[in-house]
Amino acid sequence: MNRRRQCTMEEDVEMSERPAKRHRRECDSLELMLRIEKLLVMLSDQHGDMRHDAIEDLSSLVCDTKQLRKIQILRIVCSCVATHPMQTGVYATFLSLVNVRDYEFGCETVNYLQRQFVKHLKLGEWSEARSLLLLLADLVNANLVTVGSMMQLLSKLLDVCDEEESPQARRDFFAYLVMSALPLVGREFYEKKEMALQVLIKRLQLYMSKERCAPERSVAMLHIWSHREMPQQEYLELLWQQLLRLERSNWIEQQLLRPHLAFDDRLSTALQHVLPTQELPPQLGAVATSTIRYPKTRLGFRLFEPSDAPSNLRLPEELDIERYVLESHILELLQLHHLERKLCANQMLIYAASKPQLAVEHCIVEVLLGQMLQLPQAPYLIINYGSIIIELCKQQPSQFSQIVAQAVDVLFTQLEFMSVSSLDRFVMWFSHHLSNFRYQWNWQDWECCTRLPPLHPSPMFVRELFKRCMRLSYREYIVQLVPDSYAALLPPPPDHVFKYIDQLLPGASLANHVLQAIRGKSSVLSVGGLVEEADLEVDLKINVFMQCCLHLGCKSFTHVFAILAKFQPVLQMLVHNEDNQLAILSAISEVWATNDHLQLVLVEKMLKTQLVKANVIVDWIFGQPEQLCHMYLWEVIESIIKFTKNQSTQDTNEPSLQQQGFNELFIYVVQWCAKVLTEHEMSYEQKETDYWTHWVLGRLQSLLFNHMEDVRGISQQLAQVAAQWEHCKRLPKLIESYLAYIQ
């Protein structure tokens, strides 16, 4: 009996220990997976022999550990490759080393990667799909995937280019997939499947030589420069030309990562796997296409030629595949770290140091400026690029400061041909850049612009640059830095003008009483009664009262905001219609006629306090057409459009009503543009270059680009505006090209 009881007690103890052991095993397994994930992520940050050792150690750890979650490892690899597409060789080598000892893992790898590749294509996750295709190409190099099955996959992708009913964007993307994989796997194809490679190249050549239906007018909208002296080829055509040169060199290149070569003796003995055959997603229907869009075409950007690099460094030519590889690495680092300027700069410098024979620094500056200036929009905020460039200049001033100055000079010489949108971004970036280096610059080199017409892009750039610099500093400091020859381009002192100092003006008496009442701490009610009882027209009362408030609050933003907030009830009492609202805006422009920045801030304040409506601000802006070539008025337009959109979103949850306010305001702005352009064309004599039209159309194009997603819903209304103003020569062409691009 005692023995039976003892056995029962031992069984109970064993049963109670089992959950604890199971829990401990689960914890150990979780810790191991976290460790493997950390090591996989770190693989992309290793260099040289350290990378080879890390790959070796990690593959041994995975092979020596039983009951690992293979799918979870593959998910981590896919995640790493998605963020580091130029590091696929590292992860391909790791997977292939595991395959040497675990054939089943290799089989599961190719099946999983192929499924994920097709899944990304179905979901419209284009960059992830391209990353996995690059990984599969590198798995061929690492002897995990057979050359023949990879060739079949690329041929199948290229079949999409023969789909006549498919949109151009779909066919271009699949052609780009094939082209982007060829630099990685081209040499293997050349050595083992030369005939099949030739067929593939001929098919690509046939597709590229066709009259591709991407409308030239929509691609022309993406040109940063309006002439052909500066290289700006379409990205697909540029990559195709680079591939043709690579083919002529027998597919030999030196810049792609190929860590598998360090393990060639082991990888060459491994059993390979055939990629499973899977159907590619068909062309989406009209409804699905509205939510899943193929990547838009883009243009290459070049600032530097090989002769611009120092004699001890080599800058690959534009059509050299090495240029493509360098740019792809830099873009990857930018995408990963653009929010961390110091980390991003450090990673770029490390990459440059790993290529001591190449002028990587020139490529870094070229890529950063190209991204910032590209049309239709820069991928990130201008300050992101500016902060990274500043950090690079601070860490390596002897190199990057000179390269940035070289790039700025190239851009300045091409200002006459630069798009207005890119020029505005150039102004915003360079003013911020100068503010971090005490505004030191070789201003004498740009003195030629002082002898050009006032609206020529070069003097306009310098004038807007000075205005921006003064926002970040103060006028006296900027004036003492630049030569006297720039006097005509320097903005006048930003002083306020209180016109009612002249006692002979109508309303001067009321102005004196209002000033005395406000300075005497009179109540808002008594000041309002004083203005209301005056025997003057309402618009004049508003002008007098606004001028008094702005005059008393002229010391700072804080002063003017405080006084306007205090006497807002008086303005609300006086404003009854749109003419009264225009009177408020006129008073602002009269007092601060030489201070663009303060005009911008005060107009925004009037809009947010609902003293002035958005459409009235538009009327006020286009009521002074001679000023439309200046940046600040278009900043006001951009600001009120964003405010209207956000306000509509807050006021209602109905999507159609949210968009209605934006739609009406945007169409109103375009109609005003058409009106002033038509009036200008009728009165303008074609004796010289029409720079005014250049600025207005360019700023309108920039506005259209900034709101592409929202404007897509009012395409028909825009087309109607173009048809209505067809006698206006250039505006209808701009709208038609824009609509062709966004569809």
The other form holds:
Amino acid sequence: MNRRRQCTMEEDVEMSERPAKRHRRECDSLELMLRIEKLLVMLSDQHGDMRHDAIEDLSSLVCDTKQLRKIQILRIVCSCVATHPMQTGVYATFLSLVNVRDYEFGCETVNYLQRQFVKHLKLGEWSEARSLLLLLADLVNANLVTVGSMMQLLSKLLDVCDEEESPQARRDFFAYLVMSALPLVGREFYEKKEMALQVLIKRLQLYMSKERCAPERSVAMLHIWSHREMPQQEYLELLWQQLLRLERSNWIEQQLLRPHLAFDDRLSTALQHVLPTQELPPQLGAVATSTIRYPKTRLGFRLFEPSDAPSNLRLPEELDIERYVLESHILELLQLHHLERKLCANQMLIYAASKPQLAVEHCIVEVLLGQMLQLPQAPYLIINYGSIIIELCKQQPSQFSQIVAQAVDVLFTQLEFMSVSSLDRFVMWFSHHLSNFRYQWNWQDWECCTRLPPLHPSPMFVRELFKRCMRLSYREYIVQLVPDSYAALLPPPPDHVFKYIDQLLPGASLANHVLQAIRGKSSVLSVGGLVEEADLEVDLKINVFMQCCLHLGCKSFTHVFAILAKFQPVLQMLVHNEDNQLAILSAISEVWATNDHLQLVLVEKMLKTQLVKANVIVDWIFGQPEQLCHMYLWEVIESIIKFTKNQSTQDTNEPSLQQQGFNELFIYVVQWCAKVLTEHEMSYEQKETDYWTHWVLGRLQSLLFNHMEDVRGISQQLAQVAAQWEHCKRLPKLIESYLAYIQ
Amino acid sequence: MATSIELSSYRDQHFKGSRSEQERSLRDSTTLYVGNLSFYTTEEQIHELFSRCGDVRLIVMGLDKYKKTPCGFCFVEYYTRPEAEAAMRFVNGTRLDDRLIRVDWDAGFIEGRQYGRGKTGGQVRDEYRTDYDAGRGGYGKLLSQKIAPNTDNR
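Could the form predicted in complex with its partner chain be given as well, to go with the form predicted alone?
Below: every chain and molecule of the assembly, starting with the one above.
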């Protein structure tokens, strides 16, 4: 019987005890500790009255249990709070109830928590540090920590904002720390330390309006919207505005969890503790190194206004702290449960049910879509957000289908001003979403876009959306679903073209022979011989042979892959230089001109079987500049970049060599972009908006967003490219703001 | 607590190896079994959906043993385990070609496993089912034989 588990617990063994008794006691206390740990973790899952009972029962259990390692309890509480920062009220109430009966425990608590807080700051563990500060704030509410000492702590944190030499990111973070605590503890400060609170606010005011230089450059890149109509305030500025409004209503905040209120009479009898602020180190927080970075700035995202909510529900305004609280809670649930879509949806619905007067469902959709569209990248896969939304629509169809439709409509009206990276994600998400609901949509509502210039974002969005919907279903189905006015936006049937049906074409004769031979089950060797002996130029031979293979394999992926695999030796025999490789790619785009998906898959196959090199594929892509405003060629670029990167990692263990493949290819792509952009600019004379440039620049930006970690290593070279092409209209600026962000 | 990536209760009876070996393969696998497909669902559709979770390495369509036509299942293989897990999390129980599909771990494709194991060539489940499913040949095989003996209702 081995009940000893790997625990962080220190055994507290009385040396005077007999071994057997000692062993039994150790097992008992271990088991008890595990039970307490489990109950502590479960505290954050409780709701309503059950939550209060659970807190009370657990605090009694802890008080009644002798020989308990208090440090262990605190350690568990800290780890719970680290993953559930919106539940600090629960844990603070628990700790404070114990403190009522056990003053010593309260002492250990404040010392331990402050120590841990400082440690997290020193190690650059920002999220954990913030959680602990929120816990301390709630401990003030629950009467374990004195208001004065908390005020002292916050003041000390704000000292960092006065460090003129420190980088903006560091000063911003400490301002953010202090601001985070205020919604929780602002009211206590207001009631008991009003003057000191005013001083604190004044200091923040000074920092936010004067000391802090507007982070324009690094934020510029993050804007999803290129105009002012859609709110996208920088997060710190937004929180500051929300706090100012909270101040004007005397710090009364009602959405945060405050279980301590249920135990007010008991908690007010407790003796409070003072935070040992005199023990704080002079220099707080980590020095930024290459591995430790202060959190980057980010932008808020709003889709809905109060008027968008149904009449029986209230959606707090953007500058209302309540909006911040709702958003924070939903974000926490998403972070905890995003991998389990059913659990995630359930938890979100439970949260919504706990606030029956508020339009929480709207916030949920807003948070999910906002994160999915955010720049530079979404934290999770698009299909992750999509599957949660589908689950929500499944569980409460009457509400969520409506809200999702509302959100999509808002996004659609703003397409013209949307970052291309976000727009592409919108296409990917919405096509998948529709595929789960039979593509039912009020297509008539969007009919106006059919009358806009073809490259305008709205018709382009619809075009790309249709393409994706067709990939997931089939063309005839989509065609019969949409109104006739959309005809111009529907892609042509994705059928293949085999030009050698025309017997007059040069190469048609060889094509006939090849087809006959392959259909007649001739050996690879003899087919190869046939091709080799033909008296034609190599590139023409390649075109003929490749087209024959593609024609014979036109039924499915399996068919064409089988043929290409079988006759690979013939292709290998034919291909000697990059022009030959290009000929293979030309054949593919000729045969499957109207089928993007198949082009992608075949080009990938050519790369994987090493018939064609990545840089030749890039040449081929940029040799079709008129197609660059569409998504699919960039899909190919992404694919070959990823492949090259993975390939290099496998080929060698030498880190510098591993990156080389990626580095060279990436810079090559950027160079080509600069080239086609400049050429386009020189030839573009029209007075109308240059949408083509919008798409190409936008897709390049998307590429840069998707590979930030890797591109950081080639910042120098990227800057050089920007300098080289300084006359190209918007490219240098795009690269410049990107480099400013990733440093 | 049940997670979306844990093993189901299905074990391949034809697996060459012990139960524990099979389970070990399933836990490391990057291959997925996809079931309840329509007979008309194409590789393109499967590729498009599953590519949303990662880079698809290979798709093998499940075929009727005699007719060599798709019989409603397939294997999807990814390069890495996390990508396959994403498919388990986000695709299993959602729609492909307007049908709710089932995604489950598979120990790995070997030649021969692409064929249905039902007596009449398709999947076993299509032998015995009694509902009418237009995307899967109508009624189950046994039932169709009873209704209209000696006719092929496909």
